[in-house]
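The chain below stands alone and is given as structure tokens, in the form predicted on its own.
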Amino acid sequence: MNRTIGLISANYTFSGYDTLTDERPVASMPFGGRFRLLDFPLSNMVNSRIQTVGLITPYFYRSIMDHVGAGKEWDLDRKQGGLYILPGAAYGFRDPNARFLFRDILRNQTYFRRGDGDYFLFSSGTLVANIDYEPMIAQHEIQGRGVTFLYKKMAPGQKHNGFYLELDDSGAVKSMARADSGENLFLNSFIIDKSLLLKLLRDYEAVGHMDLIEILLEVLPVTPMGSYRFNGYVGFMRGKQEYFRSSMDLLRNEIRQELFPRDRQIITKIHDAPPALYLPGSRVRNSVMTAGSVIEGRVDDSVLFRGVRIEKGASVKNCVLMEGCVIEPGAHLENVICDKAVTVTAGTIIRGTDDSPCVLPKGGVI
């Protein structure tokens, strides 16, 4: 198998965030009660044994660079290969729903021109999924394309706004185009020949603006270009909406066993804290505890991270409560994402919905 580079692009956000994107960008969104959405697909090459990681960061970096550091969690603090972290542009988006700024490309084509490789892998930032890339690579070495894209056969009646291919029988891809639903969804993820990206750093250094998609779509008639299909679980993270159904997906224990295997572990940077503690009078069903927090209300089908404090008389359901939280005496909250350090005060009722839960600010006081 030939080497394989990996790039990770978190420089891009969404709008439909509410506050909870207002001081961090979307990749370091706190997900699942202990980790980012960064630890997925940075994990994922690291799994992958992909040794040599670049992170394109947007200009306010400051929480992803608190969480990864430099990269020792993933072992990627190394003297040969290892974690770059890259600076992203902080204008020039032409499309809200680009992901690999052509432009942070060419600013960082030291990276890709000097990378010990034949092969990069991009990837988003927020690509929630375990996922071995190793077939993924290897198929790519066989089929010999100039690129590979990942994707998801998605499901009848399935919506989700994203490019979707259209393939040939081999796995070609004839096509890609912008649509709300279709059969095949790219997973913002793909393979692609390091003298492939040189070429086009080389032809297209004077349009910086586009997306580097759009630029594979202008060269698809005349580059040979490859699938590879993904059959696993896919958290989608467009907003508020999908981020809360897929932190409630976490209750499901397949869908647990899936992203957490232990042969295949989710990385994260390490927090050494206590057990959570359940006080007497304390009732927590169906839900995602972490380490540090203690319980002496009700807690129902809801994620809380570390220190999360529920106090005797509260209740939570269907929630997702962040660090440092803490639910007084008497309040009740449904359909409520907390940010950090959020305390919701004796008696207060919060209510949002199932399509649009209620986003509570990173350290008010309700």
Given for the second form:
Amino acid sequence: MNRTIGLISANYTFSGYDTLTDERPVASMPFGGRFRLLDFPLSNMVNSRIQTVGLITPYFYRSIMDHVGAGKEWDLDRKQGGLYILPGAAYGFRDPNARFLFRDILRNQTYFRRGDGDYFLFSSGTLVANIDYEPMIAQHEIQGRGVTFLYKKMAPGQKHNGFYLELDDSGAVKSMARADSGENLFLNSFIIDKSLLLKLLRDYEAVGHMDLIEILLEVLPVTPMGSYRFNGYVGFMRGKQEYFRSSMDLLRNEIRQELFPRDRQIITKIHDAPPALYLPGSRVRNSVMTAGSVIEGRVDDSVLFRGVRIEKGASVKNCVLMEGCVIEPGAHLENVICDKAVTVTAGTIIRGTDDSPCVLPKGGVI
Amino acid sequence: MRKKECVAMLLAGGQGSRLGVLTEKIAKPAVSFGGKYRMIDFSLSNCVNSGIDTVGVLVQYKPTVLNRYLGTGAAWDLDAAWGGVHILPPFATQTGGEWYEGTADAIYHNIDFIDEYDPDYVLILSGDHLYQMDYNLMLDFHKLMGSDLTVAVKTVPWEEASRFGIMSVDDEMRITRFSEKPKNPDSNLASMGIYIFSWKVLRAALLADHDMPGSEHDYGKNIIPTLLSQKKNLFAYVFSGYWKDVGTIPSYYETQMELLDDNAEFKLHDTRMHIFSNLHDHSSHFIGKSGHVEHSMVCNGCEIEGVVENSILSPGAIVEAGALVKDSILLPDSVVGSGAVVERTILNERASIAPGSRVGSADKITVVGESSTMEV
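I would like to compare: after the form predicted on its own, may I see the structure of the form predicted in complex with its partner chain?
Everything in the complex follows now, all chains and molecules, and the chain you saw is the first one.
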């Protein structure tokens, strides 16, 4: 029996996404041609043989429910275990570092109390990486510390605001604090003993507005906590710049191969789109392309989702075009993120910059 | 037990020997087609789109891949609580076991299966045709004419009529004669191998045919001639849409190449019709800095660093740098090594072309399997 139960929090959002997060939580941001960010934590858990996953939804949960449904694609439509939808509070976090609103956990206590396991694996809904949690779970079991934090070693001088861990030689967490840069960046994923979590639910019942991480920091002096280092690629997603850069990272073979290996796939909702059709005259270089698209124009260094039409004489460079976009003849886009179903009319030219991509809102005709 | 008005029986057990290397390891209906599909998808999708939710799939030859592909039928929304997809292999009984000896024999052995659903009509289908058809219209015609057996027919050019099973009809579309590949055809209505029977009539015919000495237990050769001689009500239903039998290498190749044509009669990219398939979860495909793709269809999971022209790339196919793929069909997970040239070739699933080698030529179709090659 698998003794670890999953929990993914999607009840938070970031500012800095322009209109992209107007109607969807960040966790359901489309990414990489056919995925949503949520697919990564869900698939990582399932690929690590976790059979029960709770999903804390944000207030705007239509797009999430549309996507995960009963969890069939992830093999989570089970009689035993499976996917549990845990409604989150109406006001989730907008703090760029907070992920696990304690009130959401309190209100869904039943899930945690009933959970038939010894450990809970928490992950943010926007952790884009391909992570094998099995060795981390094994380490947590062997070390017997109440909590194990997942972290990544940052390159010296790399700026990234977040929680950083200070570790002793055995990997135990000495302290943890917010900073703009540091060595061991906490990846918003951790394993916690069920007994410890249930104790915190009793002790901290009155402070539902807190982040679970803040509570863990309070009990750190009296609770042994460990760490587990993830060495792979992480695509950061806090705002449109990071989203854009992480999208462009997919053009690198080594990153694509690491995120989407054939023996450890990221699973998503299947749409049965027909193959992509490249018509005479199409010219595509260095781009991620997706089924259902019809390409007659030119595409360079871009990520295209399913069902995109690039018409004759149209060209896009350094763009992310989500599902159903149509770029009409002669239009040209550079450094642009098109939300779903955007039509760029003939001859229109739009340029953003590498640092600040232009965002075209969902369904717009420009 | 809830009654079903119409149950479909899909004949998927034949070897498909005319496809040679492609059916070395898998049944014909499981052969990859049109990039992300397998042949059976078209008939199954037609069933679903026509509201037929009970489909028996008769398997016999190398069914492993087909069985796995069908799974619970969920990919076609055919995982129904009552009905759905049923894989029906030959089975043993108290008096021994028998293989399916013919198309009619396969249904004979599954009379119990059909009886469970107590249908009024049984629709007989093949798994190797490319077409989009609303079977309801044919069923309405069947009911309207008070038919015992309705055969779907397609008008073919007179000069090709002698290659088909030809139905001769009167003014009312009543079938008067059936002739298999006639030398001098008196009709150009070719049977599409799609039949709607009234179940009572078919049931009785199957029981009688089973005991008939010398019968090949085949619809065309035995059942239809017998019903004709018994003066049953047989009608031809003319289907005017696109329909292709893709059971030979040339038709398999040409029919797929036609899909690339922007004016193709069969429109995969028409979003109004849905062709279901059971695709493995692949990520998007990638065209690299040295890659070039023109006039081609490409599926998810492909990685292209070479040049691809006028070709179809199925899920997970790889074209390495410096390779040229022209007028070819790469089936799932096949690999064209760097610098190789591939022309007018069907590369079977998981087959690979060594770097720098040259395969195929413009004057014939080459089929490359994992371990063997053939030319047509």
